[in-house]
Structure formats: C-alpha cells, structure tokens
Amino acid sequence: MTRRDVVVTGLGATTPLGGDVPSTWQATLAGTPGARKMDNDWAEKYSIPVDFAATIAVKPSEVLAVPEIKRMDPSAQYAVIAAREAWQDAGAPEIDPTRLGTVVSSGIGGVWTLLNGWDTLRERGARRVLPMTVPMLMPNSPAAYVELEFGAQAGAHALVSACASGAEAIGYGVDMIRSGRADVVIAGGTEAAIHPMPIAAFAASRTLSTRNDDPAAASRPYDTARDGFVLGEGAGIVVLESAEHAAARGAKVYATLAGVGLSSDGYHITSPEPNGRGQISAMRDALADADIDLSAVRHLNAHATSTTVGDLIEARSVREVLGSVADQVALSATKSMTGHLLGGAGALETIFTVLALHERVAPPTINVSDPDPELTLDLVRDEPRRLDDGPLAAINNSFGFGGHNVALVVTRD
C-alpha cells in the first residue's frame, strides 16, 4: 500500500519571544535573547543559586477567559492557546471527528497544580483541595483539553519522554495519518516547569546555567563558556495533514514532513551515551524514513542546550551521520534565545524547522564568543543565513532524560 505523504499546514506557539508564531520566528531571526530576571523572589527565599528564567512573554490571562484558567494547569493553558493559532492558520478546516486525532505531550505534566495542592493541603486542610486538581495536573492533561476543544474522535494521546516529547508527539501524529487512523492530526509540546521546585532540582544537578549576572547571554550552546541550560517556557503546536486531506480543500502547505526517527540509549538515566549511538541511530533511521538524498540536508535544528558535555555528543553525532556532506549544512542552536522549554522544545523547534525550509532563511546562534574547537560543523552565528532555491530538507534533533532520542526530517521542494 502506498504511504501517505504527511504536510504541515497550521503553526501555533506561545513563548519567551512572543505569544504567536510571527512574533516568536522574527524575534528569532533578529537573534533575540528570550532569558530574563525572575520577578519575584523565590532565589533569596529558598536559597536557589539561579534568579533567571525564559519565561513566557504573553500571560495566559491576557489571552484565555477566566474560567479556562481556573480549569486548566499553565502547561494546559499554553497548548491551548498554541493549539488555537495553529487551527486557524490552517484554515479551520471541516473534518469529520472521527478522522481528527490530537497527540499533545508534556515532560514533566501539571507540577504547577501538583505543588499548590500539596501546599493547600499542608496548610488548609483536604476540604479546601480543588475538586479539578487531578484532570489539572495529570500529564494527559493538555492533549485531552486540545481534544475537547475541537472534537477530535480519532484519539488524544500524551506521550511523555522528556525533552524529547514534543518531537515524538510530531512524530507520532505522522504515524497516525500514515496508518489510516486520522486525516488530520493536531500534535505538539507543552511545559511550564518555571517553579522553584524544578529549579532547585535542575540546579542541584548542575545542569542549569548560573549566569545570574548576565541571563540574556547564559544560553550559549558550543561555546567554550556553556555552563548549563535556561530553563523556559511555553508551547508549540503543529496541524499535520494527509496530502490528499490538504489539496482537496486547497490548504496552505508549509513543508513535508517526510522522516521520524526513533531510539534509545540504554546507557544512564540523564546523560547521553558518549559515543551519541543512539542519537546517530535516531537520525540515520529519520533520514531512511524520509527516503531522500543525503545531499539534499542544508539546514539542521540541533538540540544544543549549552551543556559542557552534551552539545558535544550531538556535534559529534552529526558529523558522523551527514559525513562528506556534514560542511554544507547550516547548524542551528535556537535555544539560544528561547531557553530550553523541555517537553515544549522538541515541537517549538519542529515550528522552526518548518519555518526555515518554507522562509529559506535558518535562524542564528545568539553567545557564542569563542566555538568550542570540537565543533566541527557550520554553526550559523548572530544573523541569520539564506539557504539555497530548489528541493531542501532539514533535521529537526531532539533528546531527553532517559536516553530518548528522536530526530524529525522536514522537506520542500
């Protein structure tokens, strides 16, 4: 049987950088630093070294209606809001419910509900525990209110696997409409971690940059003064559609998403296998799946956090896949500006992908004052680069705690 060709025709997104995809992909471009001082006082108060965070630039509150809010958990809040967008740019399209599917990921799920109800207990008793607290923080929380929204009959799913959910939720969505399950799927990350719990965590494990003097630079992915992460905020949410789907009613097509690719380390709980076999696998085999050229790669989206060991792993994993052809290919950090938004990162990139092969434009690596000499790759530094005319494609990586490992191939002619 013949496989179905899958296309992107809607982008939604709420970040550090704006609260839709235009403003979030043109501050992007114009390289701008999504990291900020936290307003409030939670360093001092729990003795947490790190005071800054991407947080997110348009509140949910200025965007949902009261009621949504009081019954949705933030991670919730912005897949919605993302969710919206990316449906009315793809037209709003008239689909039967049983073909319309949603898979909507979060790495770590509702801690924002799970926290405030464990402190409500402490402090006011059971009787004062919201009756909406477990539909709030359960971590298929986002994919069953984005499901609710528009109808979809055809499944709501939530996988979670780190910092790589966002990609596999993506990844997933393209199996459905593949396997004849739904015509039209709306997939995605969320995450809104920004607590001082998560952040004394990630701060205790040395993974979180201590930057405190200068947030807007902390996030500096391959250079030799990486110290760790900036923890953000948000979501990214794309409609993916059947080819036939999206030309029989004239869609709007950004690009083609032609490769998944999927493995796992089996080596530790939070670092990466050294040797990056696992991530090597996840592209070679998204690579396979997109039955392309390896000439026809110009533009790659790294995972790059800014961690010391980590950025290396994967430069080194995708000089060993991309090979002769690894020196034509403009390599992309935009975590750079938006700070790592965990199980949001994966799909957010995924939007940048798309917008880079649709634009023909990839977007800059912000920091980077000294490339660490093990980079070996063409990392495109400060301003953005034109990308060439004619069919192209792209590699969309992503990795998480756990040895996940997903990489996703874009294309257009």
The other form holds:
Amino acid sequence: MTRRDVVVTGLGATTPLGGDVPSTWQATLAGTPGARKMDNDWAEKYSIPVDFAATIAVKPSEVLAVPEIKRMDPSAQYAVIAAREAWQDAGAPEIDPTRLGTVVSSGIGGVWTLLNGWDTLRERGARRVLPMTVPMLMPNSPAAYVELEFGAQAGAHALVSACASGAEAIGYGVDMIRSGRADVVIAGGTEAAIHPMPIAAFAASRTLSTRNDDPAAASRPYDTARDGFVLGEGAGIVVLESAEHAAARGAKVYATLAGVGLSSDGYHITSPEPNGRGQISAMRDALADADIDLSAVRHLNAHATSTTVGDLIEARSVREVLGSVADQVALSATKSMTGHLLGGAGALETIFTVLALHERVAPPTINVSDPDPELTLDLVRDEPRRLDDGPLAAINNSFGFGGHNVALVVTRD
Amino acid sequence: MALNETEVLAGLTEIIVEETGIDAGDVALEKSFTDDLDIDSLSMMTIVAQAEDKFEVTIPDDEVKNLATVGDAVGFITKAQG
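Same protein, the form predicted in complex with the partner chain this time rather than the form predicted on its own?
All chains and molecules follow, beginning with the one already shown.
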C-alpha cells in the first residue's frame, strides 16, 4: 500500500507576537521580542524572582464572546481562536465529520481553572465552585472544544509530553491520516500557564531567566549570557490533510509534513541525555520517515529554549545527525522572540517551519550578541535569511521534561 | 434591600446572557430553561450559583428541579430574599 502523503493546508495562532499567524510571522521576521513586564504584583506579593513573561498579544476577551470566555480555560480559548483561523485559512473545507479528527495538546492543562477553583473553595466553600470546573481544567479540554467547534468525529486526542506536546500532537495527526482514520486533522498545541504558581515552580527549578532589568533581551538561545527560558503563552494549530483530499478540493498547500520522529531518553525526568542520544534518534527517524536526501535539508527550527545546558546538547545532536550538511542549514531559534509556549511551542514552531519553506525565508534569532563558542552551526542572527530555490526540507525539534523528543520534517518542491 | 420581580428578572437575565450568549430579548418569564433557552444542567447549576451570589439567597439543589421557567426562578428568588 502506498503511504498517504500529508500536507499542511491551514495555519492558525495566537501568540505573544500577534493575535493571528500573519501578525505573528511578520513580527518574527522583524525580530520583535515578545517578553514584557507583567502587569501584576506577583513578583512582589509572592517573592517570585521573575517579573516578566511573553504574555499573549491579543487577549481572548477581544475576540471571543463572554460565554466562551466563561466556559473555557484560557488554554482552550487560545486553541479555539487558533483553530478557527486555521480552518478559515484552509478554506473551511466541506468534510464528512467522521473523517475529521482533532489533536490538540497542552503541556500543563487548565492550571488557571484548577487554581482559581481551589481559591474559591478555600475562600467561599464548595457551593461556589463552578460546575464547569472539571471540563475546563482537564488537559483534553482544548482538544474537546476544538472537536465541538467543528463537529469532528474521527477522534479527539490530547497527547501530553510537556514542551514537546504541540509537536507530538501534529505527529499524531499525521499518523491518523496515514493510517486512514481521518482525511483531515486539526492539530496543534496550546498553553496558558502564566500564573504565579507555575512561574514560582519554574523559578524554583532555576530554569527561568531572571533578567528582570531587560525582559526583551532575556530569551537569548546560544548566547554566552543566556540564563534560562522566558515563559510564553498562546496556541498554534495547523490543518493537516491527505494530499489527495487537498488536491481533490483544489486546496492551497503550504508544505508537506513528511516525517515524524519520536523517542524518549530513558535517562532523567528533566535533564536531556547529555550525549543527545534521544534527540539524535528522533531526528534520524524523522528524516528516514520523510525518505529524503539529507542534502535537501536547508533549515532547522531548534527547540533552543535559552538554557545553559539544553541549547548546546541540541546543537551537538544536530551536528551529529547532519554532519557536514549542517553547514548549509539555516538554524533559527524563534523562542528568542516568542518565549517558550511549553505545550504550544512545538506547534507554533511547526507553523514557523512551514512558513519558512513556503516563503523561502528563515526567521532570525535575536539577542545573540556573543554566540557560545561551542556552537558550530550556522545561526540566523538578527535578520531573516533567504532560502534557496528548488526543493527544500526542514526539521523542527521539540523536547520536553520527561525525556520526550519529537522531530518533524517538513518539505516542499 | 429586597428587589422586586422586575429587578430580579433584570439581574437574572444578565447572568443568563453572560453564561449562555442568549440574547437578552429572548429571556422572559414564561421561557423554559431547557425547552426554550436550551440550557443544559451544567449551565443551570452555574446560573444557580451565580444567582445565589448576586441576590444573596440560597437555592437548594432540591428546589432547582422545580425551577422550570425563568418566572419560577424569579419568583423563588424574590420570595427567598425575604
């Protein structure tokens, strides 16, 4: 049996850089930092050592109706906003609902709803805890609301793998189409965890940047002065479609989602395996799955969160996988602008990777004033870079606490 | 100070509109929560919890099943304010 090719026909996002894909992408190409001082007193009130984050650019209250805001956790709100855009972008295809699936992941789940419910219980008692609390906090809630939005009946899934969740969701969506379970899948990731408790917890694990005096410069992957990631929020959603389904309806095709590679480190709950064993395996599997010549790879959107250890392990893994081909690969670390969307990151960065190929331009990496001398890859700094004419392939890496590694390969003619 | 039925209806309408997105013009005393306004049980319990807050009354669970129409709820709340 010939495997069904899977193409990307729709893109949607709401991010720290913009309320949709075009505004986010333009801000990315322009090298705009998304991190800003938070408009609250959490740092002072709770003695949290971080007072900034990459907060969402367009608040859901500006685009959703009040009942939608009240019935959905912010993580689901972001997902629904992004999914509506992606679906419209795909031309709102007419489809048999039993052939439409959804896979929408969150790394953390409905943490605002959970903690607000806890506050209500303690302050006002059980009768004031909202009946919608459970369907709002459950980690499959964003997937379910996207499923309901479009009446999808081929399955609604929420794969959870921390910061790899969004990419894993897209990988699973590819599998649903290849295996014949669906013709179209709305897939991606979302996160809304800019709440004082997760910030305090990430700060306690010493993974967040504490550059309070200059938030815009805090996310600086591969720079020698990097000191941790910047927490972001938002969602990225893509419409995946079997190539024949897309062709039959004359859909606009951005790129092909050609390869999926998944692995686990089997090593440590938070630290990546120091030799990049799992990362290398995921990238190799994705490239083999895509069945392309290694020399076609011209771009890589790195996981690169701006942590001291993680950035270099990934860079060494990339070199190991690509060898001398790495010298022709434009490396972009877009978290330097978006911050780290956790469960949304892998999906948003897949959108960036798809657009990079579609428009033949690799986005810049900002804040790298002094590149780590151990980085031997070709980092795109400050300005976007034109990619070659002809067929192109790109890799998007996503790794998560728990040792989850996901590599996706995107191609175009 | 206790509110009269018109004031309770206005306040309850606000809650229903915020919870469900129904047009305020569609909310009237004779409307059934389930048959006319298509309000499911989770939404109904949310509306009850918010009405308890807003009007400073208690609406026991046993009573909720007797509140078939908006008018039933307005009547109960108006009386319960004492």
